[in-house]
Every structure is written in structure tokens, then in C-alpha cells.
Amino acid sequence: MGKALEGVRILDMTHVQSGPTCTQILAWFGADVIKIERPGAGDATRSQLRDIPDVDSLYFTMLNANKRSITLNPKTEVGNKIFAKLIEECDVMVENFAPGAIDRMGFPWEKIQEINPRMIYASIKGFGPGPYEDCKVYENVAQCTGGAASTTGELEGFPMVTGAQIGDSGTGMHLVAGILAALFHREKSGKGQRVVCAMQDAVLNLCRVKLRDQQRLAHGPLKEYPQYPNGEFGEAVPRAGNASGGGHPGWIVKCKGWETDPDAYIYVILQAMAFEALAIVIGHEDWLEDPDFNTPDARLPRLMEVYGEIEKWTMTKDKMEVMDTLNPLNVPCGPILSMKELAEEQGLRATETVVEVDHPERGKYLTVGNPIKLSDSPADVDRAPLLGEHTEEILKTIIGLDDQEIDAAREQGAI
């Protein structure tokens, strides 16, 4: 079976986690991604966070598997040379640089237009065009500017951010459709075109439902809040601790165990199709025929109370016992799964969402595989490129270099 993208070609000129997320995806697909790093340094994650002395750290290993990676200074005379031809030769350039940085490499879109008219240009921003648009934007920053923080937190605590990098990694899969949608008009008109996606953006449409919130306020209390009845609600959503963000409420409640294991917990959705089972199966069948308790409206302000005797019964048994009870009932829940637990599930490993790598300086290490399968396109997850490591080889094989050419290069800085 052939790989989707077989027979595309990336340029990639990205960096830290955005830009490498959307490239590795295409990579995973099939594309051919040529990396492109600064001569003598790459990437600055591989560097960052080591575990291991001068070793490629894991920051960088699992945001750039199945690519190639060449060394080049565009800034360069013989550097300008390559980085031209490559864009000639490659379907889609991306990037995640600061607004305008290509630019002063002497490659604005104009020109890439001229060398390349079938070439797709994709890039990451921080903010849209507007007063904010020269900003650099990083993970947190962007869930903070695009209404993820103000959302998320305790009820009356301050703002908090999402382990989930909704900012980075979210931008850079909203980029992913961005390209291929490109690709795929561009088999009808056999043109590129400029692909952009802010971080502010994407995670305000990550957020919509939030969005969708502060409409409905203006028309009265949110219900299913855990602010109603008696809390106030203000001008803006509120923060919902761990509340639903969907039509049926939700929360977490202690398991066995909590006292000593921080993720002994689970999130349990009061669907009302499946209440009855719930409600006689932790010992509450008076409930069915209590006014109080017997529809979704008359639950609703009494939330807290519902949950604290679902803990009750929780708290009796551990996590993946209350799981195992109330998926026969159907009635919708999850652990809170910690990232060794995750890390072990063998489900997990079965499906190839978490795969073990061979590095040759490293040795193996986990990483998160492709999360969107094709039934007949494969993805196979590959180790990382060292740095600069296939330079030579696309040199011979793109640009047409032979060894004293590139030895040229070698002399001027170029690679």
C-alpha cells in the first residue's frame, strides 16, 4: 500500500513545535520533508530540555520524525543558490518564523511566485492582521490571547492554562487541512497559493463552544454551569472548573485511593438516557421518583449534591472498577490517566498512537505515533534526522551538486 502523500515535497523551514508538528504529520503521510537548519546549531529544540548530554533531546525527537534534515544559510551566495532551487523543486514550503523573516532572506511571496508558480507557501503566525500582528505568540500565550485561559480553571480561582498544546501543536494540525486543501485545488488549477493560520485563531476555534457561551449569556444564566443557581454570573463566560462543556453536565469525582495517587479520579457524565442506571447502581433508586431528581432540569441545581453522592460510591472502588461498572450501563465516563499509564497502555502501542523509536545516539524512546489513521496508507514513524545528516544526499540527488561543489559550499559557510 502506497503512503498518501507519496511523491509531495516539503520545504521545511520551521522550528520549536508549531511548524514541526504540521511537517511531521505530512511526513507521516508519506511527504518527503526536507528540514532545513542553521549550519552548526538546527533546530534550538534540540537542545532544549535534554535528558541526556549532547544528545538530540526529546523535545525534538518526537516534533520531527520522518524527515530529512539539511544544513543551509540561505544568507549565504551559494546558500541563496540552494534555498532557490529547492523551492523550485518542492510542492510546499512551510514556516514559523517572525512576520517577515523570509522576507529578508530576499524570498518574498512574489518571488517564490516566479520560481515556482505551482508552490504552496504555508506559515504560522501568532495573531492575524490587526494591532497585534508583529508579536511573537508562544504555546501559552496564544491559549491566553485566544480565550482558552479566561475558561479554564477553578471556579473562582484565576486563569489557567491546558496541559494540551492547543496553541503549538493545535496551530500546526489546522495548518496540516490548510495544505492539503491547497494541494488538492491545486490539482484543478495547477497554481499555489499562500496558506496562513494564527495561533489567536486556532485556538479560538477550539474554543467555540466557549464562543457560543457568551451569546447565549446575554440571554440569561448559563444552567448548566456549576455558577447556577446561586453563584453570580457576570459579562464574559465564566470559568467551569471541571463542568461539561456540552448539554449533559460532567465532573470529576474522587476513586480509591486518592488520598495517595494524584490521578485517582474519573470524569462521569450525567447523560439522561443512562441516570436510572447510574442512580440504582450507586444505591440511589429513590431518585426515579424524585421530583427533585427525576428529569435534567430538576438535577440541574442540585449538580453538586448528585456528584457527592456519586463520589461516595466511587471512592469505593478504583478507577478502572467504577470504568468497568458503568460502561455496561453506558453511562459515559473516563480515568484521569497519567502519562505513565499512557505511556504502558498496550492498546496504545497495539494501535501505533504510541510507538518505541531506535535513535542511534539516544536509543529507544517513546513518541506519539500518527493520530489519523488511513485504512490504505499506512504510517510508519521513523526516527528523527541528526543534524545536517542528509545534506550531501539531497545536495547530489535535488540540486544537482557534485563533491567539489559542495565542498565549495562546505568552505563558504553555505552548509
Ligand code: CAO
Given for the second form:
Amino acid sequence: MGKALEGVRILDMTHVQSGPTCTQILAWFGADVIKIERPGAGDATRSQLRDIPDVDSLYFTMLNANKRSITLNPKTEVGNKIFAKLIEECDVMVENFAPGAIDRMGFPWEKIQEINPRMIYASIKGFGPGPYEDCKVYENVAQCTGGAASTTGELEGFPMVTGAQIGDSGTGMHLVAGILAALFHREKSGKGQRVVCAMQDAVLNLCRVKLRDQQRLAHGPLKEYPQYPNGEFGEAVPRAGNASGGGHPGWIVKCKGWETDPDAYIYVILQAMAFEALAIVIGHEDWLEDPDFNTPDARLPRLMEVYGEIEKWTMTKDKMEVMDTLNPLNVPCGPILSMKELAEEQGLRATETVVEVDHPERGKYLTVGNPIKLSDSPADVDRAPLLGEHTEEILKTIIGLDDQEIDAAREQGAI
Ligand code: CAO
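Output the structure of the form predicted together with oxidized coenzyme A; the preceding block shows the form predicted on its own.
What follows is the entire complex, opening with the chain shown before.
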């Protein structure tokens, strides 16, 4: 069985993280992803946060698997022609340069459509149209402007960004959805279209429940927030520590060993239907008859007391013991797993969510494979390409250049 996107060719003008996450997923779905990189330099991340001197960084290699790399400067005369030919030969073009960069290369959307009316042209920008549309944006800027930072952090603390790259990788995933929808639409219409995702929009979409709470706030205090009933609510959704954003309250509690192990914690959710089993296992059968504790509403003003009692019990067990005890009781819970534990987790290796690949210069490294599993076209995770590794191959097979023309292009700095 072939790959889902076999036969789809992607002109990949992405760099750093947001765009590359998108095209990496498309590559895992089977698309031929041709990554265009600046001659001599390549994607800036090749040399950022290097762990081994002169070797492509993990930053780059973990975001550019299964792609082919061609060096090309579309701002040169020959480079411009090659780029136009690539637009003709590709199905989708993806880019995440600063606003206007592709236009300045001589390829506004109108020109791209003229060259290839079937082309789907997908972009990531920091902001949508409006006062900030020309701004350059990185991950944490998006987290701050999309509502994540103002709603994350300790109750009385300052705004906090999360380590999950919701601005970059989160927007990349949104763009994948847009590209696939446009490809599907092209099957019927025969025409390509423009797909744009703004990082602020994607982060806000991921913070949807906080905009929900903003509106609920107009009708009274947010009773599942730790501020209730003693704290004050202001005009905007407050930071809520580790409170659950869903309909069932939850919190992180300490487990055995927390004094020395920074990850000896577990998240426990007080799902209403599992509360009886939870109360019994922690030795609080009395709560089942106590009107202060035996309904979800009664517990709301006492959540911190409930978590405190749960914690007395979890502190007697390590986090995996807690998990093994609570899961059979249908109590939703999640141990805090460190990156070390995740890297070593055999279950994730078995599903190829964590994959070891071999690289000619760095040797073996771990990467996160395709988290989206397709039954008939599973992803094979290959290493990231070296800079310009496929330049000649692509110029010969897709553009139709011969050796002499390739040499001439090289002399002019076009490739
Ligand atoms: N050959 C020659 N020039 C090239 C080239 C190539 N193959 N590829 C890119 N360039 C040029 C661009 O044409 C641009 O030149 P001009 O500004 O003179 O037109 C230049 O490289 C730099 O592009 P940039 O402004 O996008 O790069 P930057 O490092 O200054 O900014 C970033 C980086 C990420 C802030 C910006 O690209 C951006 O805001 N992107 C949109 C939002 C985004 O995706 N952010 C996520 C960042 S982390 O994933």
C-alpha cells in the first residue's frame, strides 16, 4: 500500500520551527518535500544550539526528517528561473518567512497562480491582517499574544510560557490541516488556493477554553479555579496554577521521593463518577456520607483540602505505584514524566513515536516520529538531509538541467 500523500510534491520554503514541523508531517504522509535553502548557509537552525561542532544540530535534524535539500537563491537570475520551474512542478508551496519576503523574491501570490493555477500556497505568519501584520514573531511572542501566557502560571505569579511549542509546532499542525483541505478541494475544483495561519490565531485556538472562561466570568466566579471561594477574580481570566481546564477538577500532587526527584508528582483528576473509589482508596470513606464532600458542587470550595488529603496518600507511593493503583479504579491520572523517562519509554519506541535514526555526520539520534498514525500508510522516519544533498538530483530530474548548466548556476551563486 502506498503512502497517503504519494505523488504530492511540496516546495518547502520553510525555516526554523513552525513551517518545518508542517512539511515534516507532510513528508511522513509520503509527500516529496523539497526544502529550499540559502546556498552556503541553509536553514539557520542547522547551526543553532549545536551539541556537536560543525554537525547539523538536533534542532534542525528533528524538524526536517524525510525531506530532500536543495540550495537555491531565487534572488539570482538563474535561481529565479529554477524557482519558477519548481513552482510549476510542485503541488504545494509552504513558507514561513517574514511578511513580504517571498513577494520580494519576485513571487507574489498572483504570479504563483499564473505559473501554476493548481498550486496551493501555504504560509505561516505571526499575526493576521491588522496593525501587527508586519511583525516578526517567534514562539514565545505567539504564546504571549495568543492568550497562553496570561492564563498560565502560579496564581499570584507572573505570566508564564509553556515548554510545549504551541506557537511554532502548534501553528505548523494547523497549517497541515489547511493544506490537506486545500488538496482535497483541488480534487473537485482543479484549482489551488491560498492557505494562511497566523501564530496568534493558532495559539488562541489552543486557548479556546480560556476564552470560554472569560465569558463565564461575566456571570460569576469560576468555581473550579483555585481562587474560589477565598480569592478575588479581576476582569480577566486569571492564572490558575495546575487547575484543570475541563469540567472535572484536577491538581498535581507529590509522590514518594519528591524531596529529591523534581518529577516525583502525579496529576489526579476528580472525575465525579470515580470519586467514590478514589475516596475509599485514600482512606476517606467518610467523605461518601459527608455533605461537604459527597457531591462535586460541595467539593468545589474545598478542592485544596481534597488535594491535600489525596497527597498524604500519594506521598506514600511512587508515581508509578499511584498510577497502577488508580487506573484500575478508573481514576484519570498522569505521572509527571521527564524527558529522560520519555526517551527511554519502550512503549513509545514500539509505536515509533520515539524513533532512533542514523545520520552520516552525527551518528544515531532520537527524534519524535509521526504522532498521527495511519493504518494503511505508516510513516517511515528517515534522517534529515545534509545541506544541498539533493541539489543535483533535483535540478536534473525535476528542472531538466545538465551538468554544464548546473556548473554555471553554481558559479553564479544561484545554487
Ligand atoms: N536564498 C536567498 N535569500 C533567502 C533564501 C534563499 N534560499 N531564503 C530566505 N532568504 C531571505 C529572504 O528573502 C529574506 O530576505 P529579505 O528580508 O531581504 O527579503 C531573508 O532571507 C530573511 O528572512 P526572514 O526575515 O524571514 O528571516 P529572519 O531570520 O529575520 O526572521 C522569523 C525569522 C522567524 C522571525 C521570520 O521569518 C518570521 O517572522 N516568520 C513568520 C513567523 C514564523 O514562522 N515564526 C516562527 C519562527 S520559529 O518557527
